[in-house]
Structures are given as structure tokens and as C-alpha cells.
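Single chain ahead, by itself, as C-alpha cells, in the form predicted on its own.
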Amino acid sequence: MAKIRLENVTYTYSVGTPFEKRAVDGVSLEFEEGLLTGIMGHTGSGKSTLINMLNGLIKPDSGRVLLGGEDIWADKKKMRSVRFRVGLVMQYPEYQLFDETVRADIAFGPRNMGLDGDEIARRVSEAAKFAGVEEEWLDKSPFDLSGGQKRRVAVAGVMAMSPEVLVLDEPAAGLDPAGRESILSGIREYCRATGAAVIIVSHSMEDMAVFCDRVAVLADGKLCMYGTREEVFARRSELYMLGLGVPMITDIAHELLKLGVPIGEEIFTVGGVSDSLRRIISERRGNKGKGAD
């Protein structure tokens, strides 16, 4: 079931000036409960504008943003509630940390929601686990942490509000491979455990292939593709025409196909290719054994 839906939304910057630009052009897209959806596209494709519409930071020139079936702009008095229900983690959110301790920073959102102390403590603990924030960090100053640790604290601060929709703009940008794996795994676990609709903007094809259930592709403000990760990455030539490409392992799989290795057409993760190769090797060994009989 769609938790939040965009209906034919359009937005133009600097209307009536020489710098006028249609950033989002008639996009209709829905994000389902319990699924992690990736949004990808080049710089200037409309990704940031689109996600800023989801919690009312930008109002579309036309079209509607429906949260739980209701237009978020139908009653401006409810916008504060919308922003608690749709949590947005900006790119490099660690620069927004400000409180004396990590615990206090994570608790800031729930405290503003008017929750009692026990509920705030429960949410801080739960969000910290999802984001990979260690217990020993909670009473430290956030400014004593590394960049990757700060990123986790910032993500936990939004998770602690228990949003129905969690939107993250490049949550793994600048992290090393182990850090990317850890933080994205925690986000996926949050999605599965809470049933929230989770949306990630990323330039990494590998991240999209490994962690996302659905993928949307934007170009020049328009929605070019939307579907399961298998469906989207199967359109390899179209993705290359858009200048995006596919996960490196998918290119390797296609080269193996050219060499006659029956690896399959929709291989997009290292684990998938590895499993396919093991299957092929096992089958060939079995056939050789039968021939010897």
C-alpha cells in the first residue's frame, strides 16, 4: 500500500527570469510501506527538489503530494505534523548536530513532539541501534566523534521521531565501504522492522542494487524508469544512454554471457553472480561425473 504518493507534480525555479528552470516535470510516483525505494539520476535531474516536496519544504506548482491519502497542503496548519511523519535526512547531516551530548541530540525531535521521558528514552535507544550508534557514544559530545559516527547520530535523530516515511539524501556519501555497508544495512533493517516507507537518493548503482526494493530514475525533471531493481537494471542500454550505467558486477556478468557462460540476464549483485557461477560449476562437475559412468 502506498504511504506517500506524488501525483503529476511540477516545480519550476526562478520563474520569469533568464534562469527559469523546470526542475520537476509532471512526475507521478508512489512509495510503499515496508519497502526501500532508491531514487537515482544525474545532478540536476530533479532528485533533491522531488524529495523536498515530500515533507513540504517545497510546494509543487501543480499536482499533489498525498500522505496517507491526504494532500499535505490541504491544511497548512497540519504541516508541522507532516514534518514529523515524513522525516528528511539531508546530505551531510552531521553538520547539523548541535547539542551537548549524542543522547540529547538524538532526543531533540522526540522532545519537540511532546513525548514523555520514558518514551523519549525508548526511542533514543531503538534509533541508536538501527543507526549503529554505540552505547558508549551516547554521553559524549557529538563533536568528539568521527565523521562517520556523526552521520549515524544524525540519522538516528530522525529515526527517533518514528516517521512513517524516512527520506535520506546520499546517506552513505563519503563513507568507506565498511561504513556504507553498515549504515545502509541499518536503514534497511529500520525499514523492515517498522514498516516505514524508506526512500534513499544515491549516485551509487551498487547501493541501489544491493539495498533497494524499488528504483526510480529521473532525468531532466522527468521520471524515466520505475520498478523493481531487477526490472530497472535489466534496462542496461537505456541506463547507459542516460549516462548512469549499471553496477560493475552487471557489466562483468554481461561479458561472461558474451563468452557463452549461461549466467543469466538479470544479475546485479556480487552475491547473485557468485551463486550463479557456483551453480554452473556444480552442474558441469555433475555432468562430467555422469559421463564417466
Contents of the next structure:
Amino acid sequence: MAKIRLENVTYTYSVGTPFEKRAVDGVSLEFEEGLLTGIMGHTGSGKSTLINMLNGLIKPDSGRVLLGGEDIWADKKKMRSVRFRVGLVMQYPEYQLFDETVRADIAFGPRNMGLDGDEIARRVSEAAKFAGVEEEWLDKSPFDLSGGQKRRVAVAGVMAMSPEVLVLDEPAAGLDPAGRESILSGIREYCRATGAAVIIVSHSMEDMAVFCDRVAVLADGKLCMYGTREEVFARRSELYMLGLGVPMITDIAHELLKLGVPIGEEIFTVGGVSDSLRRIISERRGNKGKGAD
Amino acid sequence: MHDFVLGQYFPGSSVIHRLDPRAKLILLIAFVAVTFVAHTAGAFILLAAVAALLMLLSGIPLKIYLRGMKPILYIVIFTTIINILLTSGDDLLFEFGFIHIYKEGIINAVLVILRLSLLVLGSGILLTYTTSPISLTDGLETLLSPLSKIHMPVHEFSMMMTIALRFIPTLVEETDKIMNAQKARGADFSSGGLISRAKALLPVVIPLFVSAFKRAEELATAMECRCYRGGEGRGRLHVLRYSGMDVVFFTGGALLIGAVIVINIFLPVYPF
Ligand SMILES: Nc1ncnc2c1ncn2[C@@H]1O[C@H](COP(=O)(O)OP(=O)(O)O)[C@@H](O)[C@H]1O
Ligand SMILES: [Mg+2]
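Mind pulling up the form predicted in complex with its partner chain next to the form predicted on its own we just looked at?
The next block holds the full complex; its first chain is the one shown before.
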């Protein structure tokens, strides 16, 4: 069963002013446990608005948000527990750090949950591992860390609540390639290890292709594609029309396929394509070797 | 939260939008003065008509003006009650126990309501809604520039104001963002006593200050990199010039002052 489900949700900003803007328009989506879903879309397509509905920061004008089958707006008093179950990491979360030490900051969520000291310590060290927060940072002030390190601390701060649904708004934006790779693999590990439903908003087709099991594409507040990455990236021309495109490597693989190079199915990641190319190259070398005999 | 912000500028290109900001400032001062001079029914009718005409010219929906009046509702109610209960005079209208209501009290209350409403409307029409904060500070700086002759830091003052205005929306947005981020981690801003609520705000206030200081430092560096050295010898990009329309409005303003004085003297009909 889907862990969390959006049913035909709609949201409009600044109703009744000239700045009125329908940011999310009749979107239905569900997120399953143990799966990593990517949400793509142009800037302003409504991604952030949509995911802020998942933990009740934004109340949809119409439609429902169902967590484990229950409407999260059914009982407003339960909203706080919804927020513990649906962890949300906002865009550029490094600005939210405030406590004296990294350890205390990561523990902020679990403390608010009213857990006891041992459990908090256990959660902090577990979350730190997933998010790539190193042991020796834990007793530093968060303000002494670099931008990328702060980002990890912020992600750990949400993971420490052990949410069943983990939502991250552009967790890798503005990081260097190694940083992107490591933070995204940490998130995937969290997904696999805990069986949480994980939702990542991203601009990067490359990251989507490597890390996501499902991909949803938003355009102008509407859901226009949803499926496995194979299904979604197969709709190349539509993606280009939305100004999104497909991973560069997929583009090249398509060209190669047109030329009759049998590179197979794994055309979404650099790793997959280079493996098939290596195989093809070694086959041809082998043939040549035989021919020369 | 966003409505409360000073910068409620409503972009547009109406006659009022295009007036020189200095002209609007001077006209607003004149308008405020004239609402305080006015004390007869005729004068207020004239002022209301002028305000209505200006609202029409500004091309901004009436709804927006009405919404702008909402915050003064409480002040109006409060002062009305105080005025009615505490003003004494010769013309007793109503008596009940210790409550004495005089005609003068009611007249005072009506005057306050009329003046406050006109004030808010006037400043809305002439400044808040139709003048961008930047052109407003430009106007202020130019109007006050004679004061720099006596070593008043007019330029610095207006630069500070420009920067402050520029960053109010940013700070509000950031406060929203940080509050949401902490709410997502289970922070609770709305329950508990005063002290626990104040404590709950720490996770918002600290990051806000940290980033405000960082922003200030970055801005200062960026300004120095572009050789900003204060007002001395500094030219301006937009040089303010009065246009024909400004002259028309100045004339209109002068006529309005004259008309109100004349009506006050020759048509002494009090409200009620
Ligand atoms: N607080 C807000 N007030 C008014 N409009 C907003 C606000 N936040 C977002 N919007 C508008 O809603 C649309 C969707 O925004 P958002 O959900 O942030 O998109 P994304 O995250 O995909 O870039 C945009 O057009 C944006 O301008
Ligand atoms: Mg966004």
C-alpha cells in the first residue's frame, strides 16, 4: 500500500490579488515504502508547494493528503505527530541550523518528540552515518562548518526523527559532484535500510536517472508524467518540450542505438552505458583478434 | 505575514504612479495638513470627493484600499469610545449612571474617524500603493538634500533606508522559511506560556540573525568592490525632474487648501 498519497490536490497563492497564482493544480500521486521517487520540473512548476503539502505546512485548497490511509487534516491536533512521521528537508536547509553543537542541532527533532537521552543519542549517531556527518564534527559549532557539511547536518537533523516518509527539496543543489553523489547515496541508503518512502525534488536528470526508482514530472502545477525512469525518459521529445530533457548520456546512447550499436537497456547512467560500451569494444577486439589468426 | 509588510507597492502606470515622488511627498503633507484644518461637513465632503477622484485615477482596485483601512479599525473603535465617554461639553445628550455623553464628544469622535480614514487613504493613494520604496527614498533624499549643507548625513540616511526597505521582504520570507523548517522538526510556536513561547523562537531568531549579519557583510563587501564611498561626489542614475503633470497637481493641491479654508469659514455646518 502507498505510504502517503496526494488525492487531487490544488493550491493557489495570493487569492484575490493580482498576484494570484495556481501553483498546484489537481495532482494525484502516491509514494510507496522503500521506493525513491524523484519529482522533476522547471523552476516555478510547483514542486516545493507540492511537497510542503506532504507534512501539512501548506493546506491544499481542495483534495486530500492521506498518510497511511488517514487524512492528515482530519485532526489538526495530530499535525505535530504527522510532522514527525513525514520528515521534510527544505531547500538550502543549512540556514536552519541554530544550536551550540552539531550534535545538539541534529537532536532537536528527536528532543521535540520527547524521546529519552539514550534513544536520542542512538538516533543522532545513526542519522549522522546516513547523512555523512563525520564523528569529529559532532562537537563543533554548526556555524564553523562549510556549506556542504552544514547541508549534511541539516539532512541528518531530519533523518534523526526516523520519519516513515522522507522528503527532500533539492538536497544536492549547489554541491560539488562528489558531495552530490555522497549525499544522494546516503539518502538512498536511508530508503533501503528503513523502508521509508523517500521523495527527492531535483533539477538534475542525471541524479534522477541514477538514484530514483520512480520519476514524476510537474509542469505548470500539473502532473504530466509519472512512472519508472525507463518509462519517463523514453518520452524524450515531450521532456525536451517541457525544457527538461533527458540525461546527456541517454541522448548519446539513443544516437548510438540509431547507428546500430547494440548498447542494450541500461542507457540512463554513465556507468551502465560505459559498461555496455566496454563489452562491445572487447567483443570487437576479440573478433579482430580471431580474424587476424 | 506578507500583508503587514511596508512594501505594498502596487505596480502600475497611472497618472499618480508617474508623479514625481517629491511632488507626492509634498502633496501628502499638504493633504494631511488640510484634513486637520477641515472641521465642517462641506470641507469633509470635498476632501472625500478628492480622495475618491485620486483613487479612481490611481487605477488600484477599491478592495485594496479597503483592506488597507482594516488595521486602523481597532484604533478607530478605541478612540471613538474614549472620545464619546470622556469628552465633556455643554450639550448633554444622554445620561446613565456615571456615563455622560455630550454632543461635543460625538462630534470629536466623528472628526477623528474622518481624519484617520482620510489620512490612511491619502497616504495609500499618494505613497504606499503608487510609489515604489526606491523612488520614495530617492524623493526623500532629494527633498532633504539641503540639510546636508549643515552636515546632516542625508545621503547615508537614505541609503540605509533604501537598504532596509530592500531587505524587509527578504527577511520576512526568510523568517517564514526558517519557521517552516523548524516546524518540520516539530518545533511548536503556538502553545505553552509566554516564556516557553519565547524560548521556542530561539531556533528561528538565531539563524535569522546569523544570515542577516552574513548578508550585511556580503552587501558591504559588494558595495566596496564597486567603489562605494558614501554620498560625496556621487551622481545619480535617475535624476528627478518635475513634469507638467506635477505642476497640475500642485495647483490642484493649492486650490484644495484654499477651498477648504473658505468652506470652513463661510459654510460652518458641523458634522451632525
Ligand atoms: N509564497 C508565495 N507567494 C506567492 N506565490 C508563490 C509563493 N511561493 C511560490 N509561489 C509561486 O508558485 C509557483 C510554484 O512555486 P514553487 O512551488 O516554489 O515551484 P518550484 O519549487 O517548482 O520552483 C511559482 O510560480 C511561484 O512564483
Ligand atoms: Mg522549489
